[in-house]
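Here we start with a single chain on its own, the form predicted alone, put down as C-alpha cells.
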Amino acid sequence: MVNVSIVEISYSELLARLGYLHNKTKLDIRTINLIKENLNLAQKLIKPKSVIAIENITLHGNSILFESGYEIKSSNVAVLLENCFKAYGIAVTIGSALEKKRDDCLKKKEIFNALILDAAGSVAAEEVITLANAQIKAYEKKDNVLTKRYSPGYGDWPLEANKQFLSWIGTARAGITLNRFYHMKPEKSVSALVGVKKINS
C-alpha cells in the first residue's frame, strides 16, 4: 500500500537542518559545491523503507486498546485519538549505509562532511515518513482525517513504549531494532502513531 522508494532529499530542508537560513545566509562557492557533494554522495546511499500497521481501537479513559490486544498507556495518545476508531502505526527507515559513511567521515576528521551527511539523514528519514503519511491519507476514504502523527518519547508516552510499539507494527521486516536505551536502529528511523477519525467526529 505504501511506496516510499523514491525519496528525495530537499536541497533547501538540508540547509534549514544545517542551521543556514534561507536567502540570508550568503554561502562561498566552495562550502555550496562541498554541501551539493555530500547530498548527492547522500542520494545514493539512502535505502528507504517503510512498514505499516493498521488496526481497529477503542478507548477507555487514559488506555487504547487495539483488537490485537496491543496496548498503549497515555493521556496524551488518548486525546490525539478522541473519536479515532482506528490507528496506524508507521515505522520508517533510510538503512544503515549513510550512517557508516558518516562515521567513517569522522574518523577521518573529516567533521563537515560528516555533519553535512548526518543532516542529509535526518532530512531523507523525515521525508519518508511523510511520503508514508502522504500515502495513508490518499488511500483513506473522502470522509475520514488523519490526526498528526505522535511518537514514544513525547509527552507521557515513554520511550520504552517503543519496543511494544515495533513489535506492533512488525518492523524485524524492514531491519529495525532498538538497542538498549530503546534508541532505533539504523540511526535514522522514525516510528509514529496516526490516528483515523470521520471527518465530522
Second form
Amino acid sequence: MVNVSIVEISYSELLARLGYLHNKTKLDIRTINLIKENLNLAQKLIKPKSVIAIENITLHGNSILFESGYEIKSSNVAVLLENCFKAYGIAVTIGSALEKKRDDCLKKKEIFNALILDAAGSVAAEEVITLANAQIKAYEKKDNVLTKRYSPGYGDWPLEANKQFLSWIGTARAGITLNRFYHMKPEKSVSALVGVKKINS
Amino acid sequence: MNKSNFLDMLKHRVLIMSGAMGTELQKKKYLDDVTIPEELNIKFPERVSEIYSSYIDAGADVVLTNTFGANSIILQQHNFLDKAEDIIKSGIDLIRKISPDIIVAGDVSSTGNYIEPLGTLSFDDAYKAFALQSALLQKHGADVIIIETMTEIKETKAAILAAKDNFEGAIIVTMTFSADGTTVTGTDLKSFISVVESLGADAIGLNCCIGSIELAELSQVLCKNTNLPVSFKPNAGIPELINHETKFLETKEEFLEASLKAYFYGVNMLGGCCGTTPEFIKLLSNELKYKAPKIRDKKDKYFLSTRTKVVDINEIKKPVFIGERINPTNRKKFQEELVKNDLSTIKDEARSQVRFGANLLDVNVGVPGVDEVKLLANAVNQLQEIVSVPLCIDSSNIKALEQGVKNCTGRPIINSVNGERAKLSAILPIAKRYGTALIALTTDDSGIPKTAQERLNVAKKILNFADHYNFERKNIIFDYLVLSVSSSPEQIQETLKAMKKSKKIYPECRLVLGISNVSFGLPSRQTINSTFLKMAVNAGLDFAIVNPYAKWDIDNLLAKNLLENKDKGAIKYMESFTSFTKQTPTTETKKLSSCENLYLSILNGNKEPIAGILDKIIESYEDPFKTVNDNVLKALNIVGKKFTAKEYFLPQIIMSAQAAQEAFSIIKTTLKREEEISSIGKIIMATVKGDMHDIGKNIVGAVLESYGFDVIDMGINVDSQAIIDKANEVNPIAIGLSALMTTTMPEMRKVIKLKNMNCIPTKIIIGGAAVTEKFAKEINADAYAKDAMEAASYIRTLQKTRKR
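Form predicted alone done, so how does the form predicted together with its partner chain look?
Next comes the full complex, this chain leading.
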C-alpha cells in the first residue's frame, strides 16, 4: 500500500524553502553549484521509511475512540474526523544519516553546508509524507475521501500526545522515537493522523 | 571447503542458500529478550539452531551464520565486543552440529555508519571493524564469507579488503538496490561490479530491499556485465509496516517465479532475504537444487568508476580524455592555494573540465611544503562528491598514492609507475590491492630510452614484474613517452612505432600519452597537439592526458610534416606560425587591488581566496586590521541591502558571513589583536531549554561573527539560569534566544524574568520559527528578529550605543 523508498528531493522546493524568490533572487553559478552539490549529498544520505496504523474509529464529543482502545481527546481532532469511520496514523522518516552529517558540518562551522542539508532534509521529509498520503489516498476505495493531515502539537492536540500516538502507530519498528522533550528522532520525521469518510457523508 | 572447491562447485551446479534470519527470529518473538540478534548465539543458541535447521531441512546447501551485525563497531555499541569471538564461534558451530557438510557462509554486513565524506567514520576504522569479524570467521571455520545488504560502496570496499586480508575462503559480495538499479547512496550496478571485480572478490550479488520480480530484472543486468558467479537473495516483497506488523506481501510462488527467471539469466546461488521462510527455500530447492547453472557469455568489460558513474573503456569512443588541469606545476597561484589547503581551484577545474568533456580527471597536488598524503586524500574525497567521472591519481609520493586510491569510491587509475625496480615493487602491490588500472611509463633508471625497441624492452620488464605480483596485464596502460618535437623530432616516430608494436605484442595493454609535451617550445602549440593526437590515435592510443578546454579538431599538414620529421628544423612550420600569438580574451579583467578582492570575495561569499588576500594585505598595508575591517563591513553592508531587496537569500548571506568570519579569524590570529578586535562586543546565543534545534541559532551566530562580534554559543537545550549566570560573567551586549517550537517558547519569558530579577542591563533579542513580534512584546523581550540580518542590524545599533 505504501512504499516511500524512492523520493527525489526537488531542487526548486529546496530553493523555495531557503527563501529563493523566482523573480528577485539573483543566483550565480558558483552558488548554484554549491547548493546542488549539497543537494546531491543529501539525496545520498536519505533513507525514507514509513509505518502506518489503520483502525476504525468512533467519535464521542471531543473524544475519538479507536478499536484497539487508543483514545485521542481533542476538539480540533474531533472536528477533523467528523463523519469519519476510520483513521490512519502515518509516520515517516528520512533516517538519521543526513542529520548526522548536518551536525558534523555545524561542528566544523560549515554553516552553509549545514543550512542546505537541513533544508534538503526538511523538503525530503515533506515529500515522503506527501507521497505516503497520496498512496493511501489511491489505496482507499474511490467512494472514500481522506481528511487533511493533522499532527500532535497543533491546536489542542498537545505535542506530548505524540508519545501515545507513535506508540499506537508502532513507529519503533521504523526507528522513530521521541526524546524527553517529545521531539521525534530522527529529527526529519513526520507523524500525522488522517481520517477516512464516505464520499457522500 | 576451500575456495577453489567452492568456486569449482559453482561451475557445475547452482547452490541453494538459506532464507531470512532476522524476520524469522522476529516472527517467533525470539528477539524480544535480547539486545541484538547476534546475542542469541550465546544466550539462546537453541533459537538460532531452530532457524538453521529449518533451512537445512528445506534443502539449503549454504547456510548464513547469525553474525550479520557482529562487526566490532556494532558489538561495541551494545557492549558485546568482549563476546565477539564467542558470538561468531557459536554462530558457526551451531550449523556444524546440525550438519557437518553444509557450506557455512559467515554473514557480514554494514556497521550502520557512513564512511567519510558521506559520514564521519574513517575508512580505516571501518576496515578494522570488518577485519576482526573476518579473522574470527576464518579462525572458527566458516567456508565462505558473504558481505551483504551493503548500501554504500566505500564501506563495501573496506569490507572486501578486510575479508581478503583475513579470510582464506571465497568472498561473496552483495549490495542492496532500489528498483531503478541504484543503491540509496547512488551507486549503479556497473559501478558496483567494477569495484567488486577489481578488488578481487569471488562472487557478486543482490539482496534485500525490493521485491523478487524487480530484483530478478536487476540480476539480468548483473549477469550481462560480469563473469563472476552471481548470487540472488530477494525479499518476499517490499516490507510494509502496518498495525505493528512487518508485512511481506509476496507469495512463495511469486518468489519462485522470480528466482527461476534469475536462474535463466545465469544466477549461480539463490536464497532469500527479509520475509522469506523455510517454505520459500523448500520450493526453491525442489525446483533448482543440483541443476547446472546457465552458461553466460564471456564478458569483455573494462570498467573505471566512481560512486555514481562507470566508464566502460571498451565501449567509449577513443581517445578517452583524461583532464590534466588539476596539476599545480608552473601555476604559482594554484600552488599557494594548495599550501593553504585551499581546494577552490581544484574544484573549479574539476567542474569545468567535466563540462568541457573530460571522461576522467587526473589529480595531482604535488607541491613542496604540503602534506601530500593528507592533501591528496582530501582532494579525492571532495572531488568525488562534486563530479562523478573516474579519477586518475597522480603522485610520485607512494604514501600519497595509496591514500588517494584508498579513498576512491570507485575504480581509479594510478599515474604512474615506471620501469625502476624500486617503484615497481612499491606501486604494483598498491595497484593490485586496490584494484586500480596503472599507467606505466616506459622509462627506467637509465632515463628515457631513445628507441622504440628500448622502450618496449622496458615495457616487457614492467610486465614481468606485473606477472610476479599477479597484477593482470590488461590493467597496465603503457605510456611510450612524448618528447618535444622541437628538440627531438626523430623521437616522435619512435613513440608511434613503439605504440603500434605494443598493440601487436601486448594487445591486452592499453596506451596513454600526455599529449601537450610534444609542442613544447613552439608557437601555436594546440595546432601541433591536436594534429599529433590524431596520429597517436591511429597508432592505437586509448587514453590522452589533455587540456579539455583546448580545440582538439585541428589537423594541420604543416604540423603533420613537422611531426613526421619531414620539416627539418621546423622551418616551414615556423614560417607559418612564428607570428602566431596566443589569443587573449578581448575583455581582459582589470587587475584588482587586494582591498577590492577582499571586498568582492565577501560580497560574493567566496571564502576560499580570503587567506591569500589577507596575506597580501598584512604584508602591504600600514594598518591591516583597519583595512580588513573597513572592506569587510563595506561588503557586508551591501550584502545586507541585497538581502533586504530579496536579491540575496539566506544561503548567500551565510556564504558572505563565512567569508567575513574567515577574514576576521585570520587577522585576529596573525596580528594577535584578539583583545582589541573582540572588544566590539560579546553576544550570548542559546537555544532555550527543552528545544534541541541548533541551526537557526548557528546561522545568526555566523552572521554576528562576520561583523566581528565575539559570539558565545551556549548550545541547545540551555537552562535559563545558566544563560543568566553566563551574562553575569561576560557582560554581553546582547543575549540572543532561539526557539523553534511553540512548546519551548515560554522558556524565553523565564530567561527575561530572571534577567530582570538579576538587574542585568543586557538586551534580549529573540527569534525562531514559531516566535513572532507580538510574542516578543508580550514577554517583554527587547527585540524580535525575523532573520539573522535583522538580528545583526539590531545588535550593531546596541554596539554603537554602548561605544558612545
